[in-house]
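This document opens with one chain alone, in structure tokens, the form predicted together with a further copy of the same chain.
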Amino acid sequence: MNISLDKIVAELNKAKSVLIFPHERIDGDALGSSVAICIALRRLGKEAHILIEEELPTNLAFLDEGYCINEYSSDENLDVCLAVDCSDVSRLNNRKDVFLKGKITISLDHHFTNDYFADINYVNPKSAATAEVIYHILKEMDYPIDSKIAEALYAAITTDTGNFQYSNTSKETHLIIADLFDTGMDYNKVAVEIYQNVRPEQVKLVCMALSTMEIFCNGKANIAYVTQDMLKQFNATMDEADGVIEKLRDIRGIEIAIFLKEETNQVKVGLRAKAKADVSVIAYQFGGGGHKKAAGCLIEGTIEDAKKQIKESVQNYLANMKG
């Protein structure tokens, strides 16, 4: 259950220490809504951190300016410990001790799937990102929001909804900006560091993964793979194929897009639709599970193995779909 954003607000008033716990594979509405948060935090006088176990991805580096902390070890007790964008506790991985042993727990999310796992939590699921709800918190604590604040609510906002293209964003998004750019933030800036920032190794692998591409069922599905060899030969890593999956949507005609990433023994499919398909369907044939327009699953054995299986379940699929 909800609680009302002014509780929630009292119990930040009334901390001196608090831990902020973005999702582990942490991305830009996580990192974003955090530091907006830890600054904020900060400049009234307490001790905030942000508890982080991966490296940044060097596209969100520069929100960093002394926030995050890859260890926190302490006998005293934290007054809070602040969720950022998690839907459950597994999300918190390797933190989820430390986060417990805060004398409160509190989640501040906007996914639907959120299970409500902290001593209070505040969910809005029609927030286009965590960082419309974090937007609010500060507003409530009628903290002045400056351009610091309001460029790591941006890079969070701008990189969940694509670019305000997604449809989970909505007119309070834009009205959100809208009232950001009062503070003077550069969102060019942010712009430039998140998305003009891409190594050549991956420019190089991206375009080797869509030269695998095969586009079946008449031109209504495509599957391209990246296997271990390419990120060897390009010195490239797994996550800078993440893109591929959208460039194989973004083609004309095509319904389901599959994307194979090849892991040790086995494959990790990504699926994404761009209308009418739902390949959560698909994906949960396989034991995986997503949303409509973009689902997942891991198929043992080869990359052609998968495929084959895939392929063949991708084509009963668009056979069987109306319209």
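Would you mind giving the form predicted alone, to go alongside the form predicted together with a further copy of the same chain above?
What follows is just the one chain, with no partners and no other molecules.
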């Protein structure tokens, strides 16, 4: 169901205006990939913007240098609506209707759960991040990748590979990074902004979240959570709880880590696997998805409701997991 990269490039070259749609609850790959293609399109003389509907995570906001907008009023100039890192159209949330008004809709992604919702789709589950797809599109366009674009792609890839620790990291990933290094990009600046720029309030929030940890399944799984009250207590934001799940996974003996984020009438569930487990299978049971080692879903109800349901699912999975 994939179309060739050269046909996608042809559509982008024809377009005078391109509106870019990263998925809701934007992460490093979605934003970095969107910024990289937005820069390139603007330099080619096209009207290009990234349409978002939420505040950017504090550690990623440095990537936005006037590319992101919160509303788009004109329906007539949408030659191409480009979804980036979205597995299905529902992940565009309140922007879905605007996306569908594009004369041509395109989806660029790397999730194997992608349902090919656009007019034109290119999905490569072997790519560690959608940024790798964007990289190859820029190469197909014969567009020179400079340090600014390289930094956006680097931010996307480092975050989606867990700073090159996840099993989705490949030889291809490292070859792309090597090519990005040749642009003279400031990779240290990117690393500092993403990983070494936390507020004291964030440290306090992370400590509180980790204090809720419960280990189960004979030490093979753990679960922790963050609530809205905890955010108020430390004057913190939900995105500042990102990274807790990796700390849970890193504990010796843990195969599956679970982190719950309380939202209005629902709970966002993050899942991480260390070695043999496939947490996308668990997320799929709740209408979610993702990758083998990193997945997520939403569960209606309270923290306690979500905790009970997801623990039961993980217990059943690990009881039946071979090896």
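Predicted, not measured: the structure shown is a model, and the values here were computed from it. Numbering follows the first chain given and starts at 1.
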Quiz item: In terms of the two rigid parts that describe the motion between the two forms, is residue 30 grouped with residue 178?
Solution: yes
